[in-house]
Amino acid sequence: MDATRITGASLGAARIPSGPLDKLAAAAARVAGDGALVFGPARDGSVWGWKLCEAADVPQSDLWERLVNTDVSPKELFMPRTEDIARWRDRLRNLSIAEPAAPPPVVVLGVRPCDAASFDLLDEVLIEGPFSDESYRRRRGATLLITWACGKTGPACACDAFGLAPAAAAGDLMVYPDGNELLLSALTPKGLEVLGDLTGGSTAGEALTGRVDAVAAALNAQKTAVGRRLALDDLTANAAGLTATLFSSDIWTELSPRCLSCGTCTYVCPTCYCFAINDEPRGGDGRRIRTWDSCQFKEFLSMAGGHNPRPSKVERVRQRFMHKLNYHPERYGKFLCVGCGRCIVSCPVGLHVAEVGEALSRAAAAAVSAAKGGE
């Protein structure tokens, strides 16, 4: 476990008291810049996802008590399900093409360290990698992302898996629950504006920034029930020479016909960037538009000539899990999971990240096992 990503660097501390966040949010919101909007939590029916929040209807502290965490990620803030690519008009006779609107500055209110510590592995691969993704890199950099860390565990987390932890530092801003109060921990420039915004400006003392610490230190000592069965040693990116091993096993004929091929992992999940592009003419005009899209649906790689790469669900279910947990740590040196647990949650098979987690580090193991009884 890399202990940089749980405990961080602060940069200033200070404490508020629990209740409303209006002031908190508002002083993110003026650090952020002119225009900014505010998303926090909010429930939609029997579904808890992200809105748009004004200041009378700014989420109290006590939401995070009772919240483990949001059934939809907040990843949709900067990846849209939907979102133009460009407009154009009078195709015929005057083309012209419109690009979309630079996006205003958001806050995002609360969101939990594995949201947090996602947004992390998709800058390395969309804004950091070898082709920048331009929508993407234009919603992070205008974002202001302030990390509620987690007072409890649910049934379905396994951050400790991942190499994180239920207060691991991530995002610009940390808040740590304490009684009555709430500590707020700067990580980046940005939080530190923002405490100096709340505070009119005054410092921590050294009592302070080690109450923090150590409360940091207590939420971390959690231990989640998913991430104790996982065994992942085996998968990580210093097992060199599995890949082949694992493509081939056996276990991805004896995992996939449960599979319904429904996407519901790839839509909840935080870390997962494919996308589909459309063209939507009407008449002379139309739109190009950017739409979430799954690995684990037949027609996702399909051809003109009608060529599929991978056509049966034994390859599609490999692909999700291989590039998880095998092919991304590889290139990367980190899982391409945090942990969140809404894979577990929502799959109505229970075809999952642990589960296929647990079998690939058996097969690993065995493979370590077969290899050095051969030397």
Second form
Amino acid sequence: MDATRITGASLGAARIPSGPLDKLAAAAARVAGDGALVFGPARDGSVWGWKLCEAADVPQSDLWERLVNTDVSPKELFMPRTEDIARWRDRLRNLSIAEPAAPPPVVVLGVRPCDAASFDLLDEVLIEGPFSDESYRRRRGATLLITWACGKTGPACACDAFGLAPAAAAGDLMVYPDGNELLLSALTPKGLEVLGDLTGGSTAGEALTGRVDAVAAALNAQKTAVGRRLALDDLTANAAGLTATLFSSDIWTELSPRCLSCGTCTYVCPTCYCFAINDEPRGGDGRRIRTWDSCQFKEFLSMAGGHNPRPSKVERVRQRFMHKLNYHPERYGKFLCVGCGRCIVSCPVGLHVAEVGEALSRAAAAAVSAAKGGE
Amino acid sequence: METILTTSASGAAAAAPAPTLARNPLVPLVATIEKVIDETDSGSVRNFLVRLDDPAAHEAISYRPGQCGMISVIGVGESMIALASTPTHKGPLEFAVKAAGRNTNALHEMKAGQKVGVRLAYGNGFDTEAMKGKDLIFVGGGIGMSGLRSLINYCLDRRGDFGRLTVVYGARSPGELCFKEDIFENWPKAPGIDVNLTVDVGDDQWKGPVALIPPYLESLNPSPQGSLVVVCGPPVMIRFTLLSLAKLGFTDEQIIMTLELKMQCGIGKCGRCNIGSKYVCLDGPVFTLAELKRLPNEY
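With the form predicted on its own done, generate the form predicted together with the partner chain in the same format.
Time for the whole complex; same chain goes first.
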């Protein structure tokens, strides 16, 4: 993993007291642009997710001391659960098709470093390549991202197993808790503008960036419980035939019977991006929408004519974990997982990425030693 | 805006891309059906000749043989279909469609003059550069001739680039052979092309061979020397044709195939059509048999 992903390169720093964050949110909104919306963690029933904050209900900084992370990932701010691709009129006589308006600028206040890293992974899939997912790209481009370093890790956290760390630098502006104060560090020119707006342009000295580095280093030294037992080196060796070895491994028939095909893991996952496209006609008018979808659903790959290449849970469970731990690394050189731990917490049958990663690592190691023995 | 520190911005993480309004590739363009051709006696395959309503956009269309387009009955759905037309003819786009699911059945109800949504061009297409100077053997079954027809017409329009062309095409019955004008009139008259047609079951007028494609192909005994073979057709035909080709001495690198898998976005984003680390909509649908054998067997 690129070291700059963890340490970042501070363009400037400032120190603000802990407590209300409305001034920070307002400064960020001004920099983000006219009509900017501010989103922050909020509880809906028993579920922590992301909600539009009015100026009065911007969370206070103690929220990030209490909350390890939201239950639902912030990916929906860039990739809504449902959104229009296009609207059409008069489909039978004089068809016209229009795209939705450009999204408003958005400030995301306080994503965790693992989630911020997930956006980088999604960018590679959705923006880069021969085509760009324009809807996602527009939302990403219109966003000012404030990342909040983790003062503690949760029982399901595993960022360090995936080349990240509790204070891995990402986004436009990093927030580091430092005693009764917050250290702000700008990683992009946009982030620097927020600091300028917030402090009225007063200069912060080299001493402060030195303090940022020291606090970040201390936070990054935290090791997670899951990460400690998860050694994925055998999966990154990229040995010839690794895909075939893991694909045909017995672990899929052993693990998959427990799976309920509920798809929760894919919905809470910050790096799962699969979507479906459907039409909603209303008379002659209507809209084409995209919605989150899940490779865990039987219908996901069921084709006109009835053929389904992944007819049982064995293939579908295999697809999810192989995609994250083998196919994606093969294509992009990185695991499609940031170790946020949401699937570990939310899977009703405890079928989680750490357990599967360990099993895969063992299978890979066994194949390598078998190959060596045969030489 | 004043800066707090004068650190160079060059060390910053790459800024998120600007929110310019590039065209969203998922939004279809409005197109008009110019003509519908019933390709088969049973009505199972119809060829839709369509033109984008924006003349400049239609003129700007560029694709390779073997690439696909999305054709949509707006309000119903979208289907990824191999283009049957060739980029060497500046005419309408041709989508030869078998009624199989919701959208393709709805499309079969459409008439000339009606509107559809179209977006393209997707997939890798055939590597016509690698085909240059080679003898090419095209083995098609039923609707599988669709993408092959694009390639064959392309080769005929660039005749000097390729060696001998051999078409082996079969269908269940004479009435189920598609692109009749090409296979009975245009191609047999073209220079340096052998057209070999076969049917599973003949009828009163049929004078040609009555044989399944694999044994018929074996009886033609094509030489693997300096050849490439392109195979498109239903799974069962593919399975036995591959056995025949191996018997004839063709290597896995010489055998070119096209894959079908469920697709929705067509642009490598929706996560549906992966086989291992490959996406059929981006990295396919054209693969050599050698490439396919390196992928997980899950399609």
